[in-house]
Each structure stands twice: as C-alpha cells, then as structure tokens.
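Only one chain comes next, encoded as structure tokens, the form predicted on its own.
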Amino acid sequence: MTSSPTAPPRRRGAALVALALLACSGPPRAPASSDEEAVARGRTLASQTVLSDEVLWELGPAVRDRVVAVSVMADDPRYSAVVDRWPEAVPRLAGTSEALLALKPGYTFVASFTSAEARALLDRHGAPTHVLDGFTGFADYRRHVGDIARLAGAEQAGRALVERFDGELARLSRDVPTPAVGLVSYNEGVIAGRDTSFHDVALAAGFRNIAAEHEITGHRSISDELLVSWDPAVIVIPCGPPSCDASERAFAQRPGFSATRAAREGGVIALPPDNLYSVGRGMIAAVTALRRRHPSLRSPAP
C-alpha cells in the first residue's frame, strides 16, 4: 500500500508508522498446548537483566509470585523502570552467586552480553536459562516481551503488554512533528547509529538520526569535531546532578559544542537515562518527551 501523493504528511508519517508496527510484530508464534502452559505456570523464575526484571513484574502478580531473584540493577534509577517495587524479600542477586544457584530457578533470564562467567556458572549447574539477544529497538521488546510470558505461563498477559506498547506508539504517532529535524544521541563520544533503540524513539518523535544518515550502526565512538562539524539542532544526552535543566545548561556551555545550533538555540534535550538507554517502557516516555521538545513545538522569538 502506498499513501496518496495528495495526503497530508502527517496523515502519511501516521500511515507510516502504523504500517512499521504491524512489519515489526512479525508472524504470531503458535500458541503453546495446554501441558506446557500449566508446566509454565508451575515454574519458578528468576532474572538477571534489567528489561526482564521490568517484564516479569508487568506480567501481573501470579508471575511476581513466582519470582525467586531479580538482578542487582533491579533497584538502580540510572536505569531500571521497577526501582523499589520489588519487595525486599525478593533478593537481588548476580549470576555468580551460590545462593542463586541454591534457588534452582525453573529458568534464568539472562542477556547475550551477561558475562561469561555466569553464564558458564549456570551451565555446569545444570541451570535452566532463556538468553535475551539483541536490543536494536521496537521489534525486539516485542520479542523479549513474548518469550519471557510464553516461559512464565502468562502468554495472554504478554500479548496484552505489547498491545499496551503499540497502542501508546499509535497514539503518539498521531500528528507527529513536521518536518522532521537532524538530532544526534550523544554521551561523552559516544553516539547511537541505526539498529538501536534510540534509532526507534527519534524517528517515532519526529526526527531524524543524523548518526544513521552517516551510515553509523550501533553505538559508535566518534570524534567531538565530527559532531560539531554535522551542527544538529538537537543533542540528546543523559541527565546527571543535580538536575536536566543543569545538565542542559552546562553541555550548551561546552567548549565547541556552545557553537553548535543546538546549543545556540535551545535544541540540548537532557533524558533520564533509565529513558534515553531504555530498551523496555521506558522507551514510550523517550518518545513522549522528544515530541515534547520538537523545535517545531517550540514558542517563536519574541
């Protein structure tokens, strides 16, 4: 299907990006038989990643009951979506540790980048383990979202938290921003190219990924005169102490960034970074506060 050449562009961004949610969510997996699903629910669990730390606690109470461990970040606000709700009773532990093993977890949620050694802990025990592998955006939480309800017996609970994810997406979809304006994701060098999740998030707000336009995939070093020489209106960058607004003022103060359009135009966006680097929800409210900021949003000089 292809928008009409008379359509209103933001009648055609939404089209757009209606069609992108319904390409990435891919073929329905087949749903599991009745003995697995009562298996499933049986199983205990047990997390070593941030984002299933999130999942298996929006899953709904009957999986958090179920949870044996959640990681050691699950309380760390540079990062996790579920700080503090957890109970304390709920140990935080590391993939290393002998009392997780002691625990014997039906399954373990671990990622492709949890280190080796716990990895191979696991292994030698005998320990049952899901691996989260790629987090390049949308579709992936889409994925992990699924795998982790199909494992823990709550596959209904799963469709109706990606459901919740794409309605949200839909919505903010509606009159996106025009046009669509050159921003870079930056942290000390560090810049987010295409396949990242905040490739997704930019381009869901109404922007566009200066990094992806220079062919950069993933997250990239890069000189800070190759930044400044590409002069984005907007620089995107965690918040630190004691607050946004001050980490805002003192990036546009910055010796060579204070040249850039960004800086000279209020265009320095400070995020959580439990939101800008967040691979789960948090995902929803980048997005959500990105739109907020769009240049084109912005009161005109007085």
Given for the second form:
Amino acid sequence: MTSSPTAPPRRRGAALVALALLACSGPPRAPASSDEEAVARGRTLASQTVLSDEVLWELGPAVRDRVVAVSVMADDPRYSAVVDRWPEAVPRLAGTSEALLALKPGYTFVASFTSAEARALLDRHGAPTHVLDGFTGFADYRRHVGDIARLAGAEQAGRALVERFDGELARLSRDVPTPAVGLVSYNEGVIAGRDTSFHDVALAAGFRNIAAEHEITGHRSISDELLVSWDPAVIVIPCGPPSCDASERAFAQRPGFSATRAAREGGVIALPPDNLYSVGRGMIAAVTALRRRHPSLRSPAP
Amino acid sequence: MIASHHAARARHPALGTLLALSLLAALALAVVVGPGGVAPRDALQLIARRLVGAGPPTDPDVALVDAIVWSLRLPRALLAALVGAALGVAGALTQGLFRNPMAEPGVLGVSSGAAVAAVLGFSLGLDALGLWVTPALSAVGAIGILLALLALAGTRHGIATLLLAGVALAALCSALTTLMLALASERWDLGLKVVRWLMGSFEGRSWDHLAGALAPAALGLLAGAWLRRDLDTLQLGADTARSLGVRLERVQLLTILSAAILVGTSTAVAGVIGFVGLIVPHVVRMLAGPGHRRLLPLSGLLGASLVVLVDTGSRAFGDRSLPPGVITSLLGAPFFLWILRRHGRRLDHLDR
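Structure of the form predicted together with its partner chain (previous: the form predicted on its own):
All chains and molecules follow, beginning with the one already shown.
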C-alpha cells in the first residue's frame, strides 16, 4: 500500500490519494445483519470510558474475554462500579492512542469528551471508535447499553441488561413516597439541574429537583447564597473522607447552610460518589439510597 | 513635576476621605445585594441587631435570612475588603522595591507557592478534613516559597537576582501545579476544585476565614507602612539611598516579607485574584503622587473598594457564580492598557 522510495511520482501520488481517502473514511458502520453480528462477536474491544468498562463487564463472559483494555478509571472507587473485577491481565489505559493502537482493538469505546486528536488517530490507523455522547440519565443509559451490546455482538445480553435495569427501577418506583420533597445536589458550588442523571435519580426516588424547577439545565455553578435561599429539605452531597456520616455532619455545620431545613432536620444526605455521579447501574443504588432516606419515612417527633 | 506632586499632595486628604467613604459604600452595597432575595432594609436591620449583641433569631424563616446576611454576605464582604487592601498594598510595596511599575506581587512566586500547596492538598483529598485545611496549606506553600526565595536570592544579591529567582520559582510552582493536574486528568472532580480555586473566589468564606486572615494581613500592612520612608528614599537609587543611611538589605528583606505575607494570606483565603496588585498602585500614583506615605494606605483603600465591588457585581447578575479573579483580570487588563496609552509619558516620568 505504501509507496517505495523508487516508485514513480504518479504511483506515489496515487498511493498518497488512496492513503488520504482511507484516512478520511469514518469508522465502520454499525453491524445490522446477522453476518455482521457474527463479525462483531469476533472483534476485540477496548473501553476508554467508565460506563463502557461497566457495561462490557455486565454483558457477560463471552464479551469480557474479548476486552483487551479498559479505562484507567475502571478500578477507581470514586467512579467505577466494577472496581477490581477486570482481570489484572487486562491493561488499564489512560487514553494514550499509542498504547491502544498496539493492542489493535476491533472497536474502542470512547466518550464525546475524549480528545478529538486521539479519536482521529485511532480511526486513521484502522482502530474504529464508537463515541458515547450524552450522559443525562436513564434514557441515555439504555441507549448506550444498546449501542455497546450491538457493537460487541451481544444484543440479547444488552436487552437483558436494560430489562433488569428497568425492572429494578419499576420495583423502586412502586409506592414512591409522597408528597415529593424538594432537594438539590451540591458539590463544590456545582448543582445538577434538568438533563442530568441526578435529575432522573431524584424523580425516581420521590423528590423534586429544585434546580430544575429554577430552569437550570445540566450542571451549573451557583452561589451558596442562592442555594441557601431555596431552603431545600434535602441536600445531597458526595461522601468524602473519613466517612459519609462525617461528611453529612461537617456539611450541616457549614456557615449559612446550617440554617437550612436540610441541616436542621437531618436532610443532608451523603452518597458514595460512584452512585451519585454514576451514569450506569450505580443510578439504581442512588435511587435506593435516596428512597431509604426520604423525609416522609422519618418517624414523627414524639 | 514638582507642582504636580504638590497638587497631588493637596488632594491627598480629600482623596483619602473619598476612598474611605467609597469603601464603606461598597461594603454597604455588598450586604444588601445578592441572589438570595433579601430586602435591603431587612439586611441592614439584621446586621444592626447582630452588632448590638443579639444572637441568631429563633424563627426558622428569619434565621435563614440572618444566615444569608450575617453568615454569608458580611464575612464575605469584609474578607474581600481585607484581600483587596492586602493586594493593593503588596503591589505598591513590590513596585517600590523593584522600582518598576510593571512589577506585581506575583513576581515573588509566593502566590504560585500557595497555589501549588493548595492543589497538592486537593490531589490528596486533604481538603475534605475541614474548611481550614486549604488556607492552612496555602499559607505553608507561601511561606515555603518565601524561604526558598530568601535562600536563593537573599539580601546578599541584588534586586535583579531577587526578581529572576521569584520568576523562576513561580514558573516551577506553576509547572508542579500543571503536573499534578496532568497526572490526575481523569479525576474531573479534582479538576473542578482546582480550577475554581485558581480562579479566585469568596464563595463560602466565613468568619473563620476572616479571623484567620486578619492577624497576618494586619502584620503585613503595618510592616509595609513602617517601610514607607525607606521605600521613598530607595526610589532615588540604591547608592543614593545607602549614602542617605538606608540599610538596603534590611529594607529589601522586610519589604519582601511584608509583600509575601500579604499575598500569601490573600491567596490562602481567596485563591488567586489577579491584576489588583498591579493596577491599584498605578491609579493611586496618578491621583496622589509616588510618595509611599500616601501610596500605601490609599492603595489599600482603593484595592479594598475595588475587590468588594467586583465581588458584589459577581453576585448581582443572574444565578451564576462568577469568579472575582476573572472579573478583576477582565476589567484590569483593558484599564491598564488605557492608562498606559493615556498616561504613558507621565508614568515614565514618575518612575524615573
């Protein structure tokens, strides 16, 4: 394919054009027919997102055996639901395209925030990528599971995974506590509004997301004063060291926040970050934890 | 030249009064403006009530308003004033020491040292141990860089060595900060914390922050004021100053210490607030002349007013929280260019 040093200029030019065309071609189209599914079942896979680390594991042993790399966050308890599950033989790669190229994966799952240069480099060298974009709640989770399963040739396992997710959600949605209580999430001044996984989690657990009611979409930095003035009944924060209980106590004593209903009435709830920020099955754990702490379930004061 | 300095001196008492009143007005504005929707009259009444010794209200609704005004707005405004004053005076001291109007406190590397220690704390998760941890680590970082600066350039070497050592240490600290961020690039929560801190903010600052900053800032301000005569003499040149009895090494050391304490304290409690230390002394020099007896207190007053107004402005528009450090740079850079264009020749003359 490459031209030799002695090739005549015209042949060299043609080779360069062919190379350029090859470089400009996008990733292979998603398989649709059963033949293509069979091809997909033979492909090696690499994951560069924490969600695909999780989904590829959940799709079962047949898929796991073909995974040649997972993301460097796969063992990070702050984000990952599959800590220490992937065998040590599967390398944890931090998005370095050179190391990924050396593994020659049949498909690499990357995120929309993976650097464009790294994605283009993988594509140009025949290592097609699938970009997971949008991590805004339950619907995106279902879509990503479907895409990953299809590209891994495990559509049935993917459907089963989504059904299990929806079944657990349906079970949790039964007897949702009423009335819906207002809550906000808070981390370093950033709150979650509509179109976030937290928004879906909050609604499924029987809460109202106050940030969404104030027309906030996505994650946004707001002033402490504004949040305090909303006087939420529940404030959800990430657990920090040394424990979730200590985080709740420390937050409830913060200047300004200590006067809110949440701080006065035990409504500061610290969730493990891998649940609070999950865009995968950790969302179910977050719904479960929030439902368990719903203010309507507190025993009335004597 | 002499006539203009006399005119500036004559304006000084009125200018001092005007700037002091401006600061009071800015502080009053800061406690009545904010996204919390508290009526200005209620805010002032609550503060008056607290000032006469009343405790927190028992009614939960009033307690919430009290928390917004007394626990969030007032300490934040006072801290902004302290930080602005510290940066303004630190700027005047640094420009006086280096006899260079382009010098700003950052050239000593102290704020970069404070930043690298704070980022290290964030990386190790130490900030979760308490609100005091990040300011304490920043203070340690600032002191560490100051000691390194003194060890490298001390008083045995000239001003140029000091300046270059400060620039090199600042570059080293910036590189270390970037390295820590690069090594943890997949930790988005760490990136969020670091970026927010590096942008400078008074969000969530409390009476504890103010109490922690008050003593070192006062020490730095007093030490700066004590140096005013020697800094004036230093403007005549090192040899002349020495012949007039100025102990150059001692002045150099004390000026560095004062500026470093002021900048280190500011960075520790509010992160990096840019441009105040550069622009405020310039404005004061144009209004009141180059003498440090006037320059230092007036830079403190103007710096305090400026930072309080910027922080109030950052809270006044919409529900987004804007970092004041970004606003000071956005306002300061064009203003500085305007001053250079309008008064460049006069500044050259003053700095000679």
